[in-house]
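Single chain ahead, by itself, as structure tokens, in the form predicted on its own.
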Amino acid sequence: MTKKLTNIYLIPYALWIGLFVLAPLAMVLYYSFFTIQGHFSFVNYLRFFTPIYLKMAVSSIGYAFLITLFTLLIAYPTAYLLTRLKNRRLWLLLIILPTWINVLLKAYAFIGLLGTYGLANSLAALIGIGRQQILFTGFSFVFVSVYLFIPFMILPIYNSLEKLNSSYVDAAHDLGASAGATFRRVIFPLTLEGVKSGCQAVFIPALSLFMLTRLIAGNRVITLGTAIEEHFLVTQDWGMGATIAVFLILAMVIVMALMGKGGLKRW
């Protein structure tokens, strides 16, 4: 009887997965085999391996890697510091609060801050550097992206550090290990699952960013996400857009497999 009830409770979940996960994926795969004229063909897949799209793929992976790396370098010490503070829940709430604000609003806020007459350039002019072209550059794109993704890196690392048994750290100190050696050999390996979860939470969405490439990078940064938007909304070449989406999904699946419990066992 219990098994039957469990199967009944699984029906809404199965319907949700079928309608909102599997069905959209099937539609994307279906459209990828059609040209802009509506003819069934594999030409879109052949076009993807031309220099222009391969360059976009390399650019997307490169920028996603940089965003993930800088986010990790900032988030790990921040998460470690949070575990040492008395009012850690309050500080954690302050880190989470910006995620409640719409991404578009935050992007427009940074346009004002990094613009020619924004706060950043005003400070640069004040100290004698002069006004610089900060907005519409690769730097501004990475900077804003790191800011947006930091909370998603901090949370899993913080949870791993919170669950860390302090007796291991004490034992390392008792055996004469330095602070650096304790971190490399004890703390970091034991919190590696949190790091991998954070990297997944940042790298995967960073691969498909498209709105920031327009608003912050001024289309000077071209990614696969930008190409998908162009094909679906501008050129109306849904087949090519769907093909790029297929390869993007494959890349995300590979990242998830590598970052999963079975992957990257040894760094």
Contents of the next structure:
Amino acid sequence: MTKKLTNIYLIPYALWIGLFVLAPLAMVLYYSFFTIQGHFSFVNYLRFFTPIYLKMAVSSIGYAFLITLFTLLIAYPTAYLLTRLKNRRLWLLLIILPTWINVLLKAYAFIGLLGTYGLANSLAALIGIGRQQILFTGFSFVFVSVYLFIPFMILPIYNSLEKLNSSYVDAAHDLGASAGATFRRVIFPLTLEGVKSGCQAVFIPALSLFMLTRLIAGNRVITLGTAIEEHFLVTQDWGMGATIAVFLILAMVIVMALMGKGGLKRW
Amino acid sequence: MAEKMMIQFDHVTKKFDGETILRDISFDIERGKFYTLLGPSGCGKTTILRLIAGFLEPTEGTLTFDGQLVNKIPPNKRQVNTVFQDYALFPHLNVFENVAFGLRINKLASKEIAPRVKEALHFVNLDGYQNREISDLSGGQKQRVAIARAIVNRPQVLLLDEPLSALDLKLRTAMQFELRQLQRRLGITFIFVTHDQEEALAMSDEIFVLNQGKIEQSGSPRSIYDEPINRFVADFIGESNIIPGKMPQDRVVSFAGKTFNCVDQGFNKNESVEVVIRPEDLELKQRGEGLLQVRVESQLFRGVHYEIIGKDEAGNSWMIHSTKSAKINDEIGLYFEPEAIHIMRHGESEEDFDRRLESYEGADHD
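Having seen the form predicted on its own, could you give me the form predicted in complex with its partner chain?
Next comes the full complex, this chain leading.
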């Protein structure tokens, strides 16, 4: 009886997984074996290993890595500071709030800010640096991506810092550790789980960013995400697009494996 | 004497957000003794410990180690180690690395670290536990690792913040004995915080009884138990019968409508006082015998003894601990020696109290 009931409760979840996770995955895999003419072939996979796609893959991974690194460098100290503040819930809300705004809106806002006649350049002109090309560069791409991902990095790190028993820090000080040594030997290792899940939450989406590459990077940065979009919408080569998607999925699986069970396990 | 003095609190006051936790506290800690800070929760005992450890700074007053002002010295620069109430063992390190933590911080060579860790674990009877994970240890074992982690650094002073409170009764009693042994073997100062008076009496050389941010009384377990300074201490340390009385003259006290001989001196004529008699100092006698007649109201079997509550003719309640049982509603006699009576003056300061006791006890008192 109870088992039957549990099975009934499982139905919505099973439907969701089946329709929106497994079926699309199977379709992506299926399409990846067909050429643009509709012939079954492995040619797409061979094409992926040509310099043009490999370069894209390397650039995607490189940018995703940079974005994750800078996000972490900003998010960890911020999360640490947050745990020391008085109105933590309010500050946390202020950090989460921007994630409720559509990414496209935020991207357009940055176009306004970073454009040739935007606020950033006006300030640069004012202090005598002169107007620069900020928009449509690799820098602007990383900058805006980091901005977008920061909340997703802060939250898991903040949670693990919150859970960190303050007596561990006291004990480290008591045993002679300076503030730096305490951080290296106690605080950071004990919040590593949060860092790992934060890195996953940033690296994986960063790998497949495509809207920003067009709007902010002006197609100067071509990632695998951009390539997939091009193939599906412009060249109509669904097979090749699906093949790239298969490699993206593989990359994500590898990242998750490398990061351990960080995203799932909390001690 | 001055050489043995190592930690000195001089008129220390500590406030948090305008609330006073410690009020103008002064005391000395000597080298190589076992001290206990005893008091109910919120009395400020843990605050004193955190001041010594360096986690807190006095709001007023000075704290000196060996004559050196340490008010602003951070905990990592003090020759003091703490055993925390929740042990605070690092969960990402195994037993060996937990114990080695302080040595690694001090950049000791690995060659020296291993024997020191082994020795510390041996001291707490945990030989062969080096490679265990913290999560695999029992409460008592964690407790020992926490002690080993502290003593491996060879501190001058070991601070223990209610370290036994999480253990069950049997283990707690065993650990009390072990801690006392350990302190003797190491010969360093232990400062132990607890709210458990039995623990304090069993282990300490000297007890500080704290209440509401003030030291009510300090002294050896015997002197505090036998001669509490006031109602709070008499009540907090053990069970007490506290009865209002008068001192017609020195060595004579009247209470419950009768007059008794006692050994206390230094009072004004007919001064009203409080009389303390411990329940175990009251002896059960037949009706009509003894010094006082009481009617038994209730009786509890406590294992080691019976706890009998009776009422005398003047209406005072008396608690009696006796291995003999009584019958409820029976009239019984109570007998006690003059030495069993302890007289407390209202509002007497600790200094005056000590001076008065010394004036007449002389050689027969420790």
